[in-house]
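First, one chain by itself in structure tokens, the form predicted on its own.
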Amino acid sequence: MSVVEVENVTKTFATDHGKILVLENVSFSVGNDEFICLVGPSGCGKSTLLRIIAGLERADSGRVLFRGQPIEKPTPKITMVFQLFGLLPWKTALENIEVPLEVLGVPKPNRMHIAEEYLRMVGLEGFETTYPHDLSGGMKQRVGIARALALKPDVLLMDEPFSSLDELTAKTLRELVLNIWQNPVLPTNTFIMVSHNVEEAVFMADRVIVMSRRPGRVIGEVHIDLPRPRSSYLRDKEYFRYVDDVVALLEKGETATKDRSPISLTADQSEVSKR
């Protein structure tokens, strides 16, 4: 059984000039232990789709299932890391991690212990009493990741978590996230990440799902069949063949949207690898 199933999700937003169709009949599924990246043009509804999966938004039609059950509201089994960190400026790093635990009614001593454990996991031991304004962007995102993981969710959603960071910091955090995903001790083993960076998506994902321009539809996917860890492949021709496959789908998005026929590419089937 799939962990997450997105079934024909459609979403519109009301504006002063009428309704805007943001997502149209979006469908895909995510399996246990799978790392998925969603890519697509700006404004195609990727972030909205994540919020629907998280139970923070409601679809106009269609549904999202978590282990076979409809998602109708937020659940601690699915948590989210936001692009702009989302930290409370009046709370310390440790207190920010405690917030969702407090909402769930976890006693103070227990939630402090959990928060300290996850702060250490993301490499911020010693910064427990530091406020967000004294943390770098990368450190803020580490706190955001620790906060999302502290609930020990089954699914972690990430909305462009590295886009506001310098490349060196982003590289470090990508590897941190992959280490967390592959850690057999942790319960969180299904990841869905939105990215505008095609090379990042190929580096991190088992499967890259490509969306069209607004209204966002799934127009294809690329299965990334590269061994892990992938750092040694970053200058490899095979790695860039996958990058080219994803870019080719993005460039063909207009035609695929009109035809409404999703494309699936693997290493043996991709146009790039046939050249």
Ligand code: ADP
Contents of the next structure:
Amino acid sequence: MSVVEVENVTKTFATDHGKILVLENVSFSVGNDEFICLVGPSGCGKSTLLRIIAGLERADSGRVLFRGQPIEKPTPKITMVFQLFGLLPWKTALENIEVPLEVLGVPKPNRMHIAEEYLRMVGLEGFETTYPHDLSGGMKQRVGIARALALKPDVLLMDEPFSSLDELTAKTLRELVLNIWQNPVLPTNTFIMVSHNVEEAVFMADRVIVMSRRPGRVIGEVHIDLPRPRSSYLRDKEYFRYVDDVVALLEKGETATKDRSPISLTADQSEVSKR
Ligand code: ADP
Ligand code: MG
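Now that we've seen the form predicted on its own, could you pull up the form predicted in complex with this ligand?
Every component of the complex follows; first up is the chain already shown.
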């Protein structure tokens, strides 16, 4: 059975210029143990889609199911890692990991213990009392990852988690995330990651789902059948063939949207559809 099912999700936002259609009939499902990457042009609704899956935002129509049940509000079973980390500057690394546990009512000694365990897992032992200000970008994202995992979710959502990091740091953190995904001791084994970096998506995913320019629709998907670990494949023809397949779908998404534009958009070509 699927862990997450996105069914015909459509979403609009009201703006000063009228309503904008951001997601249109988005459907896909994600199985247990799967690592999914969502790619698409900037502004196509990827973050909005993740927020809907996380229960932080409601779809106008369609729904998202978690193990068969509609998601209507945030649940500790599905947690998120943010692009800009989302740490509280006035709390230490350890306290930041404790925040969602505290919200769930986990008593102080227990949540400290859990936070320490997860801080260690992401390689930050010794930085318990350090404030975000004194951590590098990569270290902040390690805290963000630990905070999301400390709730022991089934599903981890990641919104461009490496795109604000330098390439060397990003490379290290990609490996860390893949190790966490493959770690049989951890309960979190369904990963959905947004990326606009096609090579990163092909490196990490079992399946890359490609979205069109806004309004975001699913254009197609590419199954990545490269063996793991994949670092030795990064210069391989086969790896680049997958990258080309994803890029071809992205290009198809551009054309398809242009062809459709007179239908879904108004004449002021500002991509704003007035109602
Ligand atoms: P992506 O993550 O793919 O870059 P987003 O989901 O962030 O795209 O945004 C999709 C579109 O929806 C953008 O045009 C953005 O400006 C708009 N948008 C996102 N959130 C809101 C909001 N709360 N109110 C109005 N417009 C929004
Ligand atoms: Mg985004």
